[in-house]
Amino acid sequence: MGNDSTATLLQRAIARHMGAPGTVYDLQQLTGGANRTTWSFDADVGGSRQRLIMQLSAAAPEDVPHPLAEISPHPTAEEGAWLMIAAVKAGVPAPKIRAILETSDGLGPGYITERVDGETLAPKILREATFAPARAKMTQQAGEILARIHSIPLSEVPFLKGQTAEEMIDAQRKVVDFYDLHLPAIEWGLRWAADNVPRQARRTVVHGDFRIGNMIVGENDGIRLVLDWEIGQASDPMQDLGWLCVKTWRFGGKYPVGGFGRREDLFAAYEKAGGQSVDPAHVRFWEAFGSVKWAAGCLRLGMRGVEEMGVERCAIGRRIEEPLWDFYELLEGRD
């Protein structure tokens, strides 16, 4: 499918969502991989010209599923449209949807939202002085958006699945015996995580991937929109805590929440919003375990092979170490 195919059908797609005409202009795709490609474009609807952005899924599911393709939770592309509209009404700055697409349209699963200006670049937001305004408020904020997401009514979104603390450990288990690369640190973590699972964990939403890189950000006003709900799933909401915190996410940060915040700062917030008592014990848990996680994300990553990944992923796997080592660094008290 063409960017000439893609604009025809999607003009059509408007038209029949969103209002006539539809015409599209300069459509431009921003990121394509294996799971999902995105579009940015402007569009006439009903007299207007409106900033949009498409996100479609692989169109059709592999002829032999990879071995690991089921370990994680992922909701489908109408499932996680739903999950944003279930955000939205909570209060959450989630991508408002305009359409769900449909078979009919012949683009593939996948839907529209509107478009927002901002920074997504980590480097940028936690280094450049005219981003110091919005590191200022991003730990509140983030407190009060994970507050809100965990608030999210699980009967509004009954599609999401579950998974334990002791099912992700057994997913990376799953990863490492699949790739047969038994690193002596990653293995020890993983016995690490099982002999430390919270005992007291609730079950709400959870976004799954709450970090910097999937916000878009402004200069002043901190984080306006919270990306990437493609792993969303109903698990301990410490999760998004934790991952938050983890090192790797810090991108070089001095302060543990992202690399802009201190964890307290991170606590208060959340709890004044109406989330949970949060016990630091707990949480951290889930950001030792997040980067024992994300080691084993990196010999995926690294092991799939620059065909199906790309370039920049396959390097990635390269990176396994750095992982491991932030995880021994935190069980020693260096963070």
The other form holds:
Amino acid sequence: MGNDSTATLLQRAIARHMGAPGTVYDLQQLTGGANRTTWSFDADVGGSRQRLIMQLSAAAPEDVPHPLAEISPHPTAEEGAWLMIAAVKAGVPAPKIRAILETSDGLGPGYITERVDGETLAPKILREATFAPARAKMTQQAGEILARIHSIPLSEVPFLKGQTAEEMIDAQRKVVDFYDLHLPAIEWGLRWAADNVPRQARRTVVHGDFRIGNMIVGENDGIRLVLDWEIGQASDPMQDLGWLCVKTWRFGGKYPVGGFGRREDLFAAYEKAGGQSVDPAHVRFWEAFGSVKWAAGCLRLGMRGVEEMGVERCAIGRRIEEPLWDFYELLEGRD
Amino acid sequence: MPLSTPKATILLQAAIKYLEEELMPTLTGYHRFKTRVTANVLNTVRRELELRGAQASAERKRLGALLGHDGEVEELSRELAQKIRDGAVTLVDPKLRTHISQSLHDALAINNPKWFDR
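Following the display of the form predicted on its own, present the structure of the form predicted in complex with the partner chain.
All chains and molecules follow, beginning with the one already shown.
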């Protein structure tokens, strides 16, 4: 599908779903990949020029599904769009859906959202002086946003798949076995996780990948938009708080919450915004297990790199010890 | 390893020097980024060639002591990994913890020595 045909199909889709004439300007592919592409463009809709984003998912499922395809929850593009609609309704700054694409649009599964400006790159957000006002606000905002995400009624998003901590641990073991990796360090981490699963976990909507890189940040106003809803799930809400604290997602920042904040401030903001009361040990489980899970993620991405012979993904495979090192440091109290 | 010179590690050093000092300054965007990643993986290979031999013999000794018999590093690691998963060893065994920490430390010294500086 070349740029021209994408633009033509897109114009027709916009005219149909949003309003004529749907003329498309400045169509640019922002990210590409085997599974998903993101496009930025402007469009004429009913006499006003609108700033938009299109997300497209891979159209045809593979003939033989990947053996690991089912190990993690993965809403379809349409389900992802409905999750974002429910999130916006709950007061979450999620992308505002303008159209959900249909088969007859010819673009494959996907959706169109409003486009929001801002920064996604961790080094800029965490280190540049111009982002200091944002950093001062982001912990509070993260607590409030997570409380709102966790308040979305599960009945509004019944398609979300549930996953318990035990199921997630089993899933990582399947990844390790599939790639025939025999690493005592990751087995130790997985057994630690299995031995320390928190009891009395609630079940709510969980974003699943809430961290810097998946949010658009403004210099003065902080978190503007929460992106990447494609692993949304019905799970233990403390997972989202722990994942934000995983050392990998601090990107070298010195504070435990995303590199920018303190845990106690995150928990206080979360509780004040209506989230359940936070047991720090419960969150700590998810932070520790998050590192082990990301180690298995490095393995998966690295092996995909081998399939593609892509140097960037191959290099991610060699990062597997980084989160494992962090996991043991966290257990030793060095966090 | 052939006896001819320069050694593989020197060849890699020279290739990395070309990529970093001559090629990268002429590039922007996608190719600059990919060249950076390529230089990084070549550096990983260089460190592996320099460090892995001594690391592997020490690892083999540690694994032999933990499992009570000798073998190749890969086979011994496989056995230990399985024992950990099966619950056949206690997680808090200090010798096991030391072995795991040392193995992670060794791997990071090859894959990303900067990880210790954060």
